[in-house]
Structures are given as C-alpha cells and as structure tokens.
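Below you'll find only one chain, the form predicted alone, shown as structure tokens.
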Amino acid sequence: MKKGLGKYVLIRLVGAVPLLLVVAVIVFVLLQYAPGDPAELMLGMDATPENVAQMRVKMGLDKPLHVQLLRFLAGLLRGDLGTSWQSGRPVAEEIGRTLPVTAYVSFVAIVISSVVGVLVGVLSAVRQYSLVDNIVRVVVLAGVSMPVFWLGLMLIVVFSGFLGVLPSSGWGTPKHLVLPAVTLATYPLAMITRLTRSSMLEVIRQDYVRTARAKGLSMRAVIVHHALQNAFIPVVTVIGIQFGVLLAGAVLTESVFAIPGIGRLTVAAVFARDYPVIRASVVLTAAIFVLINLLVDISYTYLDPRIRYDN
C-alpha cells in the first residue's frame, strides 16, 4: 500500500459514519410523512380500529417520533436493521438474500460496458470523423436515449419470443443472466464510450504523445502506454458512478425480467409501507456510493503516480 493511503482510507471511512447517519435520519423523517398508515395497509380495509391500534403497538408506531428515531439509529449502529413488517423476517436476512443477485447482475453489466466502452471509445477517437466514428456516435446516442424497460422488453421479444434461445424471466442459470446484464449494460456502455472518446481526443493532441510518435513508437504502443493511462482517470470515475447506479437503480430491469434482487424487494416494500426495509435499502445505497467513491479515489493513485494522499 502506498504511503499515507491507509490513513486516508481510515479518515474517509470514519467520515462516512455521520454522513450515513444523516441519510438515515432524513429517510426516517420523510417516511413519517408518507401517505397511508402501514398498520391499516397490512391489516386490510376490513380491520377494526382496535386491531389497527394493536398492530401499531406491535410495529412500534405508537411511540413518539423521537423515540422511534433513536431506536432506529441505535439499532443501525449495532448492525441491527430491524424486522420486515411484511415478511416478519430480519431485514438483514432479506437484504442478504437479494443483494448478491443484484450485485452479480450489475457486476457483469459494468464489466461488459467497461471493456466494450473503452475499446470502442479508443477506436472512435483514433479514427475521428471516419465511418466508424460516425456509427459509434449514433449508437451511443441511441444507447443513452433508449428507456431501460423498453430495451428489456424488446430483447425478450427477439431472443425469447422469436428466436427462443434465452429465457424471458426468472433466475438460477447462466442463461437467465444474459438479457438482464445486456439491458443494464447499455446505458453505462454509451456513457463510457462517449467519455473515453472525448478523453482520448484531448490526450492524443498533447505534446508528449507527439513526442512519443516522433521517437518511432507504434500507434498501439503510444495509445496503450501513454495516452490511455492518462485519459483513463475520468473514465474510471464514470465507471465507479455507473456501477453504483446499477446497484441502486436496477429496479426496472429486475421487474421486467422477474429477478429476485434488492430493487424488487425495495419496490415491494414501498407499496407495502414496509418502513424497515425501505430505510435499510436507502442507507445501504448511500453506503455503496461512499465505498465506490473511496475505491475510485484509491485507483487514482495507481493510474497517476503524481496523486498522493500522504499530505
């Protein structure tokens, strides 16, 4: 580990604690003003006032707001995310069951979008204004513009309906992963391609690139060992952000393909007013972004030796 990096990581992790607590407080307070009574919703329209009152006591909703908040924060600091009102199981168990599914799909999607996006972006930049570059720009524009749910449905129609080579929904086999991963990868692939192209165009016009070419180095060597490394820092930032977005925002894709991920769990919790699950999902999303941003910052020190965190 580079000098000073361990201290920097520790400071960032300690500083993330109050941030996550603030997020927890905000989501807790906002949920209190959400329309509808969770107790009434769970019992149904035919519930009597006495049954609703008993359910509110069971759910802890009879306590003053500040008492509920303190209990929630205390449990959060202990690692206790509470119990799902809908299923009756611990929230940590529900998240532990669904998060790996979402993480797996998102990881495959970001790998596809990163590898393809960087390669295509570099190719487009090297052949600026060529037919390849024009096609790439049109495809990128289409990728950014297409709604995720529409693309998912179209892929189901083609590969499940017409060709019959891939399952349309479900989870459990490698074939179930293909369509959701491709669907999720489309938007970040377009973003990564566009940013790689613009970063490479800026870098290849620098004097040190011209100098490397003047020394007789091949174009491939100049791109791989000089231009790409310097152009990669903003690309890494976007890759990290997009990975966090995929983890937190795979709701539509999981709904279209009936994937048992954390996105579907959160949506079901919203409709059921299952506050413990909603709170945990929001705080977890914030924690994921904090961790990803930290990993991106750490990667900077390896991409650019001039960046130091020991001051």
Second form
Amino acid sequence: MKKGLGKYVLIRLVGAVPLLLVVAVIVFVLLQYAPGDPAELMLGMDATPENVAQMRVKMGLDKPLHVQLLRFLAGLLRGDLGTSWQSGRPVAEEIGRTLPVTAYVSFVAIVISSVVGVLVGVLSAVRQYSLVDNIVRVVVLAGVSMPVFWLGLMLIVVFSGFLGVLPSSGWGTPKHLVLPAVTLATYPLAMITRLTRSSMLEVIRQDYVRTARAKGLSMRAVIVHHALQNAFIPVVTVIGIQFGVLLAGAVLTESVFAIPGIGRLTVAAVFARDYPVIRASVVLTAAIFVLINLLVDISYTYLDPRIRYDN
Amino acid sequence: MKQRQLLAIVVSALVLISMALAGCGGSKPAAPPAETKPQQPAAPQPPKEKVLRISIAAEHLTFDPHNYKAGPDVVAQALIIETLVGRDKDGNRVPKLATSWKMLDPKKWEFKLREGVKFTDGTPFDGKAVKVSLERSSKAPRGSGFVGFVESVDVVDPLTVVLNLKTPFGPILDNLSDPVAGIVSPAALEKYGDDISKNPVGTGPFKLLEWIPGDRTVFVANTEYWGKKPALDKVIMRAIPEESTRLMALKSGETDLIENPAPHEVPNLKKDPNFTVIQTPRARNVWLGMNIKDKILSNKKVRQAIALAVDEETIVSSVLEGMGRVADNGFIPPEVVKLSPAPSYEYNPTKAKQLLAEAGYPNGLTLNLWTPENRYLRDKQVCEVIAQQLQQVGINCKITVMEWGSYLAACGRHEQQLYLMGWGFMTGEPAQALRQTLSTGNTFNYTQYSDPEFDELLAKAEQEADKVKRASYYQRMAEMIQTRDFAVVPLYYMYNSYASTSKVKGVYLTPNELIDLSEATIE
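Provide the structure of the form predicted together with the partner chain, given the form predicted alone shown above.
To see the whole picture, the full complex is given below, headed by that same chain.
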C-alpha cells in the first residue's frame, strides 16, 4: 500500500456517510411528491376507503412526515432497511437476493468490455485510418447506438431460437449468463474502445513516446509501458462509471432475459410505490458509486506516480 | 510484425474470454434446450414424471389468500388453496369444500362441510378451519373488500358452520367462491402467522414444493387430494416479463405453456401444428368513462354524441387484433350476468354531429382524454383510435398518457374529461364493480356519477339472495348508466390467452383469470 493511502481511504469512507444520509433525505422527500397513494395502489380498486385507511396504518403512512423520515434514517444508521410493502420480506433480503445476480452479470460484462475494449482501442489507435481502424470505428458507432432491448432479443432469436445452444431466459447455470453479459457488455465495450483509441492517439504523439522509440525500444514496449499507462487514466474513469451504471441495475436487459436482478426489483418497486425498496436501492446505488469512485481514485496512484494522496 | 503481435493479443484475449464462458457452461451437464424440442417425437420410455412448465408474465408475491397483492398471486394460490363454494367451467356454482348450504335467515347462512378432507399438513378440514380463515379474511385490508360482510362464524359441529353476516348480502356465494375466501390450515396459520405467505397449506390438488423468488415456484400434486387427482405430477412456474422472450422460450422448448402470447403472433401459432392457442372469455371489461360533472360533459347531448361516435367494432378488429370482444352486453360482461335486451349504442356519426350542434357546439370542441399505458391490452392505441373517431364528428381529443399509479391519483382529482378504465369481475358478480366505479362518492367513481335511484338499486341487489331478482336490478342499473345517462361507453371484454406446445392438453382458463389444471396433462 502506498504511503498515506490508508488514511485517505478512511477519510473518504467517513465522508461518504453524510453524503449518503443527504441522498437518503432527498429520495425520501422526492417520494413524498410522487403521485399515487401506495396503500391504494397495493389494494387495488376493489378496496373501500376504510380498507385503504387500515392499510396506511399498517404501512406507517399515518404518522407525521418527520416521524417517518426519522424512523427511516434511524433504521438506515442501524443497518435496518425496513420491510418491502409488496413482498412483505425484509428489504435487506430482497437486495441480498437480487444484487449478487446483477453484480455477477455486471462483473462479467465489465471484464469483457474492458479487456476487449482496451485491446481493440489500442490497435485502432496504433493503426489509425487503416482498414482495421475503420471497421472498429463503424462497429463502435453501432455498439453505442444499438438499443440493448433489441440486441438482447436478437441474441435470443439467434442463440436460443435458431441455434438452440443457449437458454433464452432465466438464471442458475453459467449458460444463463452468456447472453445477458454480452448484451450488457456492448455499450461499455464501445465506449471504452472509443475512449482508449482517442486517448492513445493523443499520447502516442507526445515527445516522450518519440524519445522512447528513438532509444530503440520496440513498438510493443513503448505502447504497453509508456503510452498505455498514461492513456489509461480517462479509460479507468469510464470503466468505473460504466461498472457503477451496470451495478445499479439494467432493467431492460434483466427484463428481456428474465433475470432476477436489482434493476427489475427497483423498477417494480417504483411502479408499486414500494417506498422502502426504492429508498434502499437508491441509497445503495449512491454507495456503490462512492465506492467505485474511490477505487478509481486509488488506481490513479498506481497508474501515475505523480498522483499522491498523502498530504 | 508489431501489428501481428497486437492482433495476436486481441485474438487470444477473445479466445480466452469465450473459453472461460463456454468452459464454465460446458462443465455442467446442463440439458440442451434442443432435447425438448416439440417437433421431436418422444421416444417410448418408462412412465416418467409429468411436469408442466408454465411461463407467466409476472411473478406472484404472496401465497396468503386473504392478503393477496395482485392477479398473479391469486393464480398461484388457487392451485393450492380451495374455497367453500366452487365454480365449474361455465361459471356455475358447484359444491367444493362445502357440500350444501342454505339461508337460515337473511343474516345467517348454514354450510355443511365435506367429510374426510385433510390439509396437506395432515390437519383435518373442519368447521374450525373455516372459522379461522373466514374471520381472518373478513378483517384483512384486502379480504374485507370481498368477505367483510362476515361478522363471525359459529362452529355448530365439526362439519357444520353458520356464517353470521353484518347485513344481508345477496352475492354471498359468489364472493365465497373467490380465492380471497380460501380456507387454509389453522395449524399452519398458528405456526407461521403472516408468514403463511411463504408457507401456504391448503386442501387443493397441488401443494407448494419450493419457491425461489425471482426464479421459480414448484408445485407437486397432492397425492391425497379428496377430489379427482391431477394427472400432472409437478408444475413449475416461472415469470418471464418480456412477451417476445416468453414466446421464444415456448418455441425453443424451454417451457410448455405461456401466458399472453403477443397478439400478432397468435395467428401464426394457431396455424402451427406444434402449438395450441388457448383462448377463453375473461370477465373483464374496458370502457370509456366520462366525467359528468365537467362543464362540457355535464351536457347529456355531448355525452350521447360521444357514445354514438365511438365505433367499438373497429377498435376490436383493428387495434386488438381479435384479442377482445365487442362489449355487446354493456358494462357487465355476459359471463357475469347476461342482460336482455343488452343496453348498447349504435354507431352513428351523423346523429352525433347533429347532437353536438344541438348542444351548442356546431363547430366542434376540444376534450382531454386520459389513458394509462400497458395496463390494459394496447390501451394507448385504443385511445388513439377513439380520438380519431371523435375527430370525425368534430371533437378534438388531447390524449394524456400516464403510468398507472399516477393515473389513479390524477383521475381522483377529477381533472380528466374522458378516460379509459377496466374492471375484472373476479367474484362473478357485478355489484362490486358497480359500487366501486359508479356509486355516489366512491373513491374510484371517476365519472362522478350520482343517482339516488342507482344507489338504492345497488343496495337492494347487494342484499337480495334471489339471483333472478338481482339480475333484474342489474338490468335496470346497466340501462341507467348507459342508455339513460350516458356515463360510460363500454368498449370491449377481454380474453384469457395462453399458448402451449401441442403436447399439453386439458388446460382451462376460467372467466376470473385462473388456470384450471384439474384436467391438464402433458404427453
């Protein structure tokens, strides 16, 4: 571990607590302004006004707002996320069930897109305006513009329908992972490729690269040790952001492939006005971004020795 | 040279990734989907488990019948939990857990219970079970909307109960046939309390084997079932929210039965000998409501003009592609109460124009039209067609599309003029629907219809035990809201729609949207 890094991480983590509390308050307040009565929605149109009133008491919605808010924040600080109004199960259990699924798919997707994206991006930059570069640029444009929904369906049609080699939907075996991971990887892959290419193009024109080449170093050594390391900082930032976006849940992909992930959980909760689940999932997403940003910042110190956090 | 090295790196990385993915997939002997392709004839083999794999659109949330949350809950519960009164395929009442019943006086009903029935946890089914379940349901926020009329239950002897009602309640037998009045094991209720939602114990043809939320629910046949034992050994239910994926799962042989195949695919499925489309009438209507307290719509002539200008036939044939039936029985679907003559509107744009002119709008007018999205089959598109049809007679519609939760809240503020709404007649009785949507001052009465005669008839119908007399009240009420006051324009009734491989036989879908698997089998 680098000097001062431990203290830096500690400060950042402690600093995240008030930030998350502010996020929690904001999401609480925003939900108060969301149209629709959770109790009424839960009971549907068969309910009488008395039924709805009874339900509101059961859900704690009859309490004054500040009491509801304080209960929520106090629970959060104790690590108690409450109980889902829809399923009646603890929110922690619901998230514990869905987050690992999303995390697994997202991790595989981000690994695919980072590895392939960086390699193709470098290749494309080094061979600027070559046939390879032109093909890459067209494919990247397609990748960025392709709706995941459509892509997912096309993959199902081809690999489950025509070829019959992969299951169309569901969760459980590694085979179930392939199509969703590839679908999810497409956009970040295109982004990472494009960014790696432009970042590399900038770096390989620098004097020190020319110097390195002039010293007689091989092209490969120059690219890997000199150029790539410097070009990598913006790329790592984007990888981090994309990973965070994937972890927050990709509802379209999860719906198309019927994966029990956190994206579907959250969206279902929004439609049902299941406040405890919405709040927990928003705070969790904020926490994930805090954590990923921290990891990205730490990675900078390894990529660029000039970046230090010890003062 | 350098170029080749780079290429080599890229290629080897790609190979590594694909190997990693394929490798972990191949390490397990996962059954290839091709194995169960419907077109391959099944080889003769020893009698094996008959498993039916169902893919539904949305997963159930709870197995607690008295506190169900949404439609899918009821579908799943009904496989496990039974009611006192049942209904056959034609919607007629049949004895189920009760063998006979009679009204002692308008507030007292006696039920004789079936002998020798056991819950799947071994608890005997008796009067105590009925008392515990019905009293629980009548107090639950959800259950009380249906069986809140039950004051208490007296256990006369183990096989006789008397239901004491708060007020005389005519549709009692219909409401008791709804899954919300399901009888669960009192021992299980005592053991699990509200966690009965995860541990349901009933007397039904199936019992719950496992439920992995978000993934699958597995039911096994109840080998000690009191009635005709199901031919299926196991039912596996999975939710696939996306319509196209669901269809693909059926086509690739990953599932045997799917809910709601995409309407545009239904003709192809019907032609294909490998598949069967199962369509039955569903007791669910969709109508165009009019806010009659609105400044413009308070004029009856305008409302009548709108009723005359909407062409239901076109909506059903062009937008719904045959997945609905014209609402030719009026507001109340024919599966619930067959009316004669049925109140209906002719399609007459000329007369509509004339009425508008008489009402003081010779040059047309503008109204807002609200619709939810994806609540009812092609709801938004239906409203777009309605807007076009009204345009023909000079009514300009501004369509507002809303998500369901916001829609309900907004309609409750009565700012809409025209709006789309639907209702499932789950108990097989129209009283609930008429009360909730058209009785004076009700929360969901978005038409703001208020008529003392209507309210009185409704109260009478709710207390009347005689079905024929009740039907005459409904006839009158239907005429009032339609041809006399023009408060609603019934558009269409829906169908239950499922598709299966041709190996699946005997699946029946009831008008109240349940899957009846009592006769179902798979070859």
